[in-house]
Amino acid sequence: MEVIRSQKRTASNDAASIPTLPLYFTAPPMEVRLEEFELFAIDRLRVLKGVSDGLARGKNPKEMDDLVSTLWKEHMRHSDVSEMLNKDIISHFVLRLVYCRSDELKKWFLSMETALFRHRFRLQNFEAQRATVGEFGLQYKAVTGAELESLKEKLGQVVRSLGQISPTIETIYYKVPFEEVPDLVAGRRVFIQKGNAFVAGSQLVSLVVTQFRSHISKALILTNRKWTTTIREREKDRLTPIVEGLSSSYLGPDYSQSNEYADISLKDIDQVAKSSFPLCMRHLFEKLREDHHLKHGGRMQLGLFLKGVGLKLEDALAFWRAEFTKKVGSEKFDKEYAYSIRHNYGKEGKRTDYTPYACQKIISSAPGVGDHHGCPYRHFSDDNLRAALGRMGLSSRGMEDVMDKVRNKHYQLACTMTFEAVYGTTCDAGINHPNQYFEESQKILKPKTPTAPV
Amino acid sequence: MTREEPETRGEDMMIDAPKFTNPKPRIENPDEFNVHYLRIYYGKLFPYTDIHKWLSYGHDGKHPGCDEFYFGRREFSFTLENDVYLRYKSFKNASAMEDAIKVNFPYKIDIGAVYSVDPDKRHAYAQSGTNVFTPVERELVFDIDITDYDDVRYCCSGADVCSKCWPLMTVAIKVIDTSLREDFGFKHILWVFSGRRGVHCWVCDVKARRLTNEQRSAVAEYFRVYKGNENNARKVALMGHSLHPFLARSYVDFLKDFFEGELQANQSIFSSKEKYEKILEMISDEDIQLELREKWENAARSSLSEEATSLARWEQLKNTLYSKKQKAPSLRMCVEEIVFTFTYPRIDLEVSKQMNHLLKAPFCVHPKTGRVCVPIDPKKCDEFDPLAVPTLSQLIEEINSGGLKMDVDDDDESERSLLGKSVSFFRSSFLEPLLKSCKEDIESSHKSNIDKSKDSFSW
């Protein structure tokens, strides 16, 4: 793809053979104007940000399909179909340059592009989907005749186990090695036998999305290499400033650097926990005080949160030590737990400064026996959740509103409603990060003259 | 390896895996386990050659298609006396491994993954670029620990295990083993006693060893049913209108009978108010709870045994639920949910999900019990008794009495020593078929490499 200044673009593509959903295998041999380079990328970024937002709000797949359709029409449409396709492809490749440059950027871009692809695929008709599957060069065998007949009963059981009353199976099934469809296997959404999964036509999405993700992931690594070795230097007066500018404005704050509400001291921590912690962290904190122990998942979730809230390493060590030594002895603490705490602050091993978990990550975690991490709105039983909300001071009216959100699986909205009920204010932005909850809470409890965020 | 979370570290495994509340890892049974015995064990009894053969997977250097450095890229870790922990150990060959063990006499040996480069030399390679230090093969492993069942066993808790609760492990083996073979098509599966209160499973097929973390995670989640902790009452939620074929088979072939037979006999889960309340809480309908509670609270003192009372109440509960199951979707499979809660395997998901997770080696000795981590035959797991597994002191005694031959290759089984029986089983049931299959794999991939290079031959 060549970028040129202020010349008319000539697109060299053959309209007849364009698939409806580009797979971005190679950068096409087009010339692009410099202005379009940036504008196309920004429009696509708006779409990706919208997708990110929708996921964070816990939208179900159908809602996401609608959202993607709307976003795409709003930002990526063009009256000329081939122009629209060009914009699609160009914007993707530009954003690859932008988002290949660090692990965190890569991860975000990969997640969003995959989600975008998934929902655009779902919106296609069956023939177009089949064509897309073919584009990946997938050789999945259709299961027919006698073999299908012999499996009918088991396939019907799977269909029923997924919620349908009638055990009628689809007409087309594909036999696929189970390794190719991990999410279907994980959810027990397919019948598997001797290493083969029997995937329904309607479940094709999973197949292609896995392929897509894998291909984009590899592409990002290659792009990064090219960027660091040649492109960045060669383009330092032209494309590089654009590329570097594009990413920083669009990711939400990651709370790895705490701001002026920073100094929470150990003697205030119990007070602060009661007044400003979101429910998930409050629960972990209380359990820690009660049991003088937390399992790994809890230590990570709470520990990184505290780091984001401004707890310094020395104070964190003292805090965790004070609790754990009530149970395990200071020798064991030093040997086994202190290392992890320093690791979280980037003082050991890889020396990565880990970022506190956002709601999406916490909601999707899987607390097991003896765990207290996770999102209470999702992981607690109704009774336990009500009790916990009561302790936070919610009235029964407020509680019902929250429980209603929970029933509909809108966990972050439930947390937002709790926030609004506790502080008697509205929170339009919606909670999507525990540290955000904390900061907003502190703003209300200790108003200062507003300063520019760090 | 570029991931957001910190890598699984040995230290982490040390922290969460031993789920005991007693924090001091001192030797508890000095009669059963002490350094002196350990020296003799590693001096004379540990099956070095067998372990080496297993982990070489046929790469013994004899075939041109072999990778002679394969074994050397496997990570081992040693836990020494005083909890000194040595990670990233690797050995060129069997005798290097044997020498290292005989120098250190580790209390515990863990086996990790096969990496892209020799773990010992990992610092020589930059983290980015093409020569990254990353796992390339690792068995698919499972860890089942009976302490994860503490909420459903009444005979023991914590570190203890007895003949009344061990059957939970037996049924877990049956369910998982059947599924690994029938559903996933795996063949080379090794089950090992963890030495005290659980079992480990090593799936060694080449396909299993090459699974990515995502795929391992998928298999672990496929096996996951129990989602409980103290924050929720209904810990198994079976949705939909029927069970998935895997769960249905497990229920019909193993769980139902186990629940209604052995479990009831051993645990009498309805015999006291405290016990049956726990079960009543799993029923999402309050009216049904009340109905049953009233029946049982006001029951006159009967002459029935605990077990008979328990069984009778189970029948009542089943009848009530079956007749009312239309009332709500959450009641549809409530009976099955209860059975699953008490009997279905609870694996430690974290152990299975990541390639770099370390797991204790078979034939180690458990420091708390002195028992050897011997293989378990899944076809005869009903007969396995954790309290009859040879201990170090028994093995030493056997050597001292000089009666039995130490040679495990003796064909006469009655002449075989305590440990010899286990090693012999390991060899014949697991190692031999595995190595045969590995040879075939090496042969065929070597052949196809040659064919490929022939095809691409061009001037």
Given for the second form:
Amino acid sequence: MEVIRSQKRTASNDAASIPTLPLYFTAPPMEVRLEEFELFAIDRLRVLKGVSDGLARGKNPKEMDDLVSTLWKEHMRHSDVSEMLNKDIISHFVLRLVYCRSDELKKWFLSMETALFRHRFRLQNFEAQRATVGEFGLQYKAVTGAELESLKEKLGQVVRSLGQISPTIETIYYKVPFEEVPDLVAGRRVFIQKGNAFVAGSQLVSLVVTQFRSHISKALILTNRKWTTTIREREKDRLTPIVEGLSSSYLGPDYSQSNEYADISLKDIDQVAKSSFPLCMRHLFEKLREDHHLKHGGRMQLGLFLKGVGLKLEDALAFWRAEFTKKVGSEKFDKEYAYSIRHNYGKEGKRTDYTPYACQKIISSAPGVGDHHGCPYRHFSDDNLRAALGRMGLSSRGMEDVMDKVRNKHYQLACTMTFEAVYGTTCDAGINHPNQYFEESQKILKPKTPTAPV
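Coords for the form predicted on its own, given the form predicted together with its partner chain:
Excluded here are partners and other molecules; the one chain stands alone.
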């Protein structure tokens, strides 16, 4: 694979040997194998989703620095520095293509890439940070001499107002237009005089993050134009299916087969549904028991989930038959519904072993009138969601915490917090799949029995 060097706009000879973060100004001039195209993007997506979860959980800047460092080592690190740089750049441009396709996707990608860049920049040493600033071609000059001396009292007031342990001003400050550091201005963390903000060397991150976000925002608009006018149609048989699937792809374990914690039978299904089903599946299960019928979307979502938690085909047929025949009769059930149940288990049609739906697929579904599938955290009204959470035993405080995440569209985190409230434990990995929720619940309620000594 061809090595991609740092994509510089301007750089001095002195900074040429100092490694800088890629700023993704231009797409890499190289051929990429199709499997790498997808795998690189998936690894970066794992990082971005980890960043999203950390921010949603309210981690402070230092905790986010540590999280980004860990995520990068787990998913993007390579023993060869050049190969790691290639993967970094390629994966960004692939995901830029994936997330340019709607305003909602663009907003998420822009926020997460900016946050990732912010914390990667913070993890660099000061010289590398200054070199990265140079990559943007920013011509900010350090404040020196008499000007710095005249501002010392004002700069000291800002430092003291921030409650820093060592309330002394720094030795390097840059004078920049105040509109280029909106976060510092909003947080009253910078001294402003005559339209200029005096930015400390330790605050360089605010300078570059504004520039980075602006660049990526404009790039997403241009990428969307290329995607809609040429790429989507030209690559309809090769790249387009990958691009359109990546934004909603599930990155966790495969739950198409049950494991030691997932093996339920008809006799205990009602009790297990109440104790271990996530809210989406619990709602479907209760509606099936109540109405003796579910529309296609609900049957697929609940049916594949039950398959994944270990309900055997014979029991599944008996379970659905017992409910549906109360409303449609045995003959109609055998004629119209039994086939699709056997199909889900790979016994009809193409004999495919179908996989239970992950959270992302459920969240992105669009239930209509009379449907009960989808994600309650996204698709329920506030009143209905509060009532459902109350039936799961959440306290008023726990319910408000969950509702706060729902209002901010952090649906999977809302489900994770529900799990934590119900079972009184933490789930650092987050809930990404209904069958994961079930499995983690069973680990708590039915711990594995230790083997007796011989």
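Positions refer to the first chain, counted from 1. Computed from a predicted model, the values in this text were never measured in an experiment. We call the rigid core whatever largest set of C-alpha positions still superposes within 1.5 Å between the two forms.
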Using a rigid core superposition, assess whether residue 338 undergoes a CA shift of 2 Å or more between these two forms. yes
By the 2 angstroms cut-off, has the C-alpha of residue 229 moved between these two forms once the rigid core is superposed? no
Can we say the CA of residue 147 moves by at least 2 Å between these two forms when the core is superposed? no
